[in-house]
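Next up is one chain by itself, shown in structure tokens, the form predicted alone.
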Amino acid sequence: MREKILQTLNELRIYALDKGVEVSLYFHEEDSYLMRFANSAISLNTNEHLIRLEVTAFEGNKRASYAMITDLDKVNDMKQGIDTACEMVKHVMPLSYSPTVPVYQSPFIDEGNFDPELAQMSNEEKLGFFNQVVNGLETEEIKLSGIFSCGANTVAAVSTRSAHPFFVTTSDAQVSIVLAHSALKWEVQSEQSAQRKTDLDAAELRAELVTLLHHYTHDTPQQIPLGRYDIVFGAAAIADMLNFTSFIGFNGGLMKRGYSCLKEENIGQKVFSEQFTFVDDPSRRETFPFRCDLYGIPRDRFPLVENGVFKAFTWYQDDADEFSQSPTGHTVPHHSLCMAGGTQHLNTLGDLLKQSRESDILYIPFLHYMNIVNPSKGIITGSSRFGALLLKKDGSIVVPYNVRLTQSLLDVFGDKIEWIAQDTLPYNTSTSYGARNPTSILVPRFMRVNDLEISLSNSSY
């Protein structure tokens, strides 16, 4: 299949050259499989195969793009797409800068992160995995829901500036398992990300669900008082907050537009906790990496924060063109974000619950309905929903109703950090909207941050 894709793109490139036009071609192919559960039954079992082609035409400081869903056998349709983009570029408003046309100095082919056993898991295997996790946990009132998504993702590109191709293919899976009480309306959840089939671990998911179910079925739920709490965040909450931080913190283009909580003068300064190290590391296969960006720039480990010191902004090629900066190799569908682990030896939720406590600790594994309140100050808001626990100083455990946190990310990852768990794991941040783009962030299992304010405490789930 690779050869056919590259042959087709080369034919389209030659077509554009013969027309005397300047274009870049971006090819995306996905094989997606989704098994969805609801009310302890399979509610949807589907798959799709899609091919997208995006043609970008350049003419001086003008640029226009045309995207289409197509098929490798429809070469004439794709040539018409080139014609359309080239006609569009004649009529667009010129940019205030000259956009860069991709140039690949040599072929870049990466199939090392593709596992056909994961990409093509059978329905029987996926159902068997779910049954391993939840066997004996469902009741008349406690119902199963969730998803098992897996597939293959291929990205390829060429341009009229270079005969060399760009080609990356990966496999991925995202598993989310929820057990919900139909009458009491509480939910507990466990998730897993996989880049290859051997990453899947049913026993780990089951152990977390069993622990949460024990407390949600035996402990009395309560509305907890407003105020300041020492909070232990789980991997999901950490990953989602890091996602927002990379958006309104480290993006150079957004910084120039006034949409970042970091400024150019912060480079080289200690802005975060000394315990906080955060990098973009495309050597980590768990992040479905791109080791070269879509403009041919090799991607290596790129420090964002090291021991609390802010190191650099990321620059997409187009932002770099607009603001006269040097691109940093970040023009990729997603980055390979990795937060370093700390020194706390906590491998499971059970380990956290057994830990001695000198104060009450609020455990928040997930943050939902997150949004930006003030980007220039890094303030975000989100609420707990799945599996929160209040770990009392006296050793008891309370199940809290949902709470809302409205806080600056500069505080969350700042000097309020008490400790960070040593073990890290990939948390899948892929979305189901648009083209398949498997994404995960490597994060510690837990992180304790002291003295954060709860802005809202619900009186029910």
Given for the second form:
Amino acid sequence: MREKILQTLNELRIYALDKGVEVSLYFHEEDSYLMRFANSAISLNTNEHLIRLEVTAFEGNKRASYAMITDLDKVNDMKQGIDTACEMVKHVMPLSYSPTVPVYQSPFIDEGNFDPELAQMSNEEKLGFFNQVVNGLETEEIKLSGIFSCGANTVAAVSTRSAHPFFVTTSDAQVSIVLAHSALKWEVQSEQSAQRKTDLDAAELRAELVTLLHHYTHDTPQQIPLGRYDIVFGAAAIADMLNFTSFIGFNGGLMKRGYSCLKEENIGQKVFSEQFTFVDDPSRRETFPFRCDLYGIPRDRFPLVENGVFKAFTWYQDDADEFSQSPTGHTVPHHSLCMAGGTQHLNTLGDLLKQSRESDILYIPFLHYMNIVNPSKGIITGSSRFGALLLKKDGSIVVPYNVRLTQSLLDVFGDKIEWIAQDTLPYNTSTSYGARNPTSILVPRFMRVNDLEISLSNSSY
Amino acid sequence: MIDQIKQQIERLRARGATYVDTRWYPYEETNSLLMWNGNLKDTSSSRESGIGVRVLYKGAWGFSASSDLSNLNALYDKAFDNARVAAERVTFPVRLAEKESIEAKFESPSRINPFEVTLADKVAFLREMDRLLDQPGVTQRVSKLDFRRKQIIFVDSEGSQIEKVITDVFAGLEVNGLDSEGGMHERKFNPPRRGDSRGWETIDLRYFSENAERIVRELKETLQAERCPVDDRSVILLPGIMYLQTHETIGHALELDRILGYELAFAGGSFVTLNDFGKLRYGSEKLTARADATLLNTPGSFGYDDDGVPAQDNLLIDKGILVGAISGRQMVEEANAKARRAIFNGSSGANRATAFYRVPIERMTNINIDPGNDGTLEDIIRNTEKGILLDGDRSWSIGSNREQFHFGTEAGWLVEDGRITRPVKNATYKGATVPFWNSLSAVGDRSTWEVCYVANCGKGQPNQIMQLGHGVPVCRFDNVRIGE
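Compare with the form predicted alone: the form predicted in complex with the partner chain:
Below is the whole assembly, all chains and molecules, this chain first.
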């Protein structure tokens, strides 16, 4: 398939060259499968095979694009797409800067992260995996929900500036398993991200669910008092907060526009906890990486924060063009964000629950519907979900109703960090709005942050 | 093509499928322009076509979609196979509420097709807006236009064949500025729907110009303002935030798939139970809410949903009491069976998919609050002793069962003894859903009622974006925590 894709893109490139126009071509193919569970049944079993082509035409400082869903056999339609983009660009107004046209200095082909065994898992295998995880855990009242999403994803690009192509294909899976009480409305969840089929581990998912179920079925839930708590965040919550930090913290274009909680003068300063190290590391295959960006810039390990010191902003090509900055190779569908592990030896939820503690600790594995309250201050808000626990200092464990946290990310990843777990894992942050874009963030399993305020506490689920 | 679709549907029926439908999109096209600080950053168009097939087999759904129409056999077989495997894990076999077989056409009202307007005219509009927004104190200014047009042909195994052509225009303005502490503030104008159509004619230069000047003025007020105090006050919500309050804490909470637990793995559930219908006092007696897909000028109106059910105007909350839900054919059957009573009398016609390659799910139509008898905005302010007037969505976060919320707004003005005293910045409010709606103490009259739109409501797995509307009046709620 690779050859046919590259051959088609080359044919389109030659067509554009013959017309005397300047274009870049971005190709995306997905073969997506999603088995969705609800109320202990498969509520939906779906697949989509889609090919998208986006043509961007350049004319001096002008730029316009045309996108289409198409098939590789419809070369004439794609040529018409080039014609349309080139017609559009004649009528747009020039930018105040010169937009860069992608140039690939050499062919970039990366198929190393494609596992056909994962991409082509059968319906029966996916169902079998789910059954293995939840066997015996469902009851008349405790119902299974969740998804098994897997597929293959190909991104390819070429431009009239160079005959060299860009081609990346990967396989991915995202598994999310929820057990929820249909009357009491509590929910517990366990999740997994896989880049290869061998990454899938039903036993690990099951163990976490069993632990949470034990407490949610045996302990009486409570509305916990408002106030300040020492909080241990789980992988999902950490990944979500890192995503937001990356968005309103490290993006140079947003900083220039005033949306960042970090400023240029913060570069080189200690802004976060010394325990906090955060990098964009495309060498980590678990992050479904791009080792070259869409403008041909090789992507290497890029430190964002090292031991609390803010190192650099990331610059997308268009922002770099507009603000006269050097692009940093970040014009890719997603970055390979990795937070370094710390020193705390905690490999499982069971380890955390057994750990001795000198104060009450609120465990929040997941933050629901997080949003930015104040980007300049880095303030976000979100609610706990999917298996929060209050670990009392006397060793007992209480199930809390969900609570709301409204907090600055500069505090969450700042000096209030007590410890960070040594072990890290990929947390899948993929969404399927638009084109498939498998994404995960490498995060510590747990992170303890002291003295954070709970601003709202539910009186029920 | 339609004959081929019908043949495929019959073929799967012969294999044992109890229901099959197909949504064929001959085309869906978009055109987007975005001007940022004078730069036309985005000029893009798209066109796609394809087909989505939904199969019900032994009580389970299978779905498959493709843009390749050259091998319909394989596509329909894949959808059937997906249903066949899903049927291995069924707990409540899917049943579909009765509906009539319909042959119909629907075209959304549009006098000027936005795809026939020249790019030069669209750019000229944006340039004029950018010029008006380019004022001292404004650090970022954004003007945008977004046009969508699609043709959908729906065919099902029950004899329905429906053609829809839907056109929508979305336009918006936004300004941002920095206060003396370096804090970013924003003010937007997303025009409420006026008139009776949805085409390019809705782009009224004079109306946009007036509001461009207004949002710049209000941004400057905010930049100079003191911080919003932490306090308990009456909050008076203008339509620019009232629509979102309605969307998040009535609309999503009353989607029947959420209530039945079909969104628990992702979007969340609802605090509402089947036992609540006809009993739960959701809000004060001043609250009457409805799902009205028959309004002419909003993206929440579509003629027929993707189950082939005609658009309807249904009560959701009647004088404070919960009476209805947002539903499709499948969920009402399951809800009635599980409740062991007939809560719902058929589908409310709200099953929609965002594209040919997504499966229909319960989506809001136009979730509206009826105007009340508490007068104009000025009357409500005059009758408020200690309050805050809020407008513009800045941030929103809602509990997983829609039981509580936290909203940030773009603009806020304190109200003392019946008059507006001063603007405040970083205004927020929060609450628990049912107590909040029960604190509803004033509902503005028709003069305060505006139809706002949502262009990007997200839900479902695989994820879907949907467009819809909210007709809402000015409302006042008492004893609400602000400023946190």
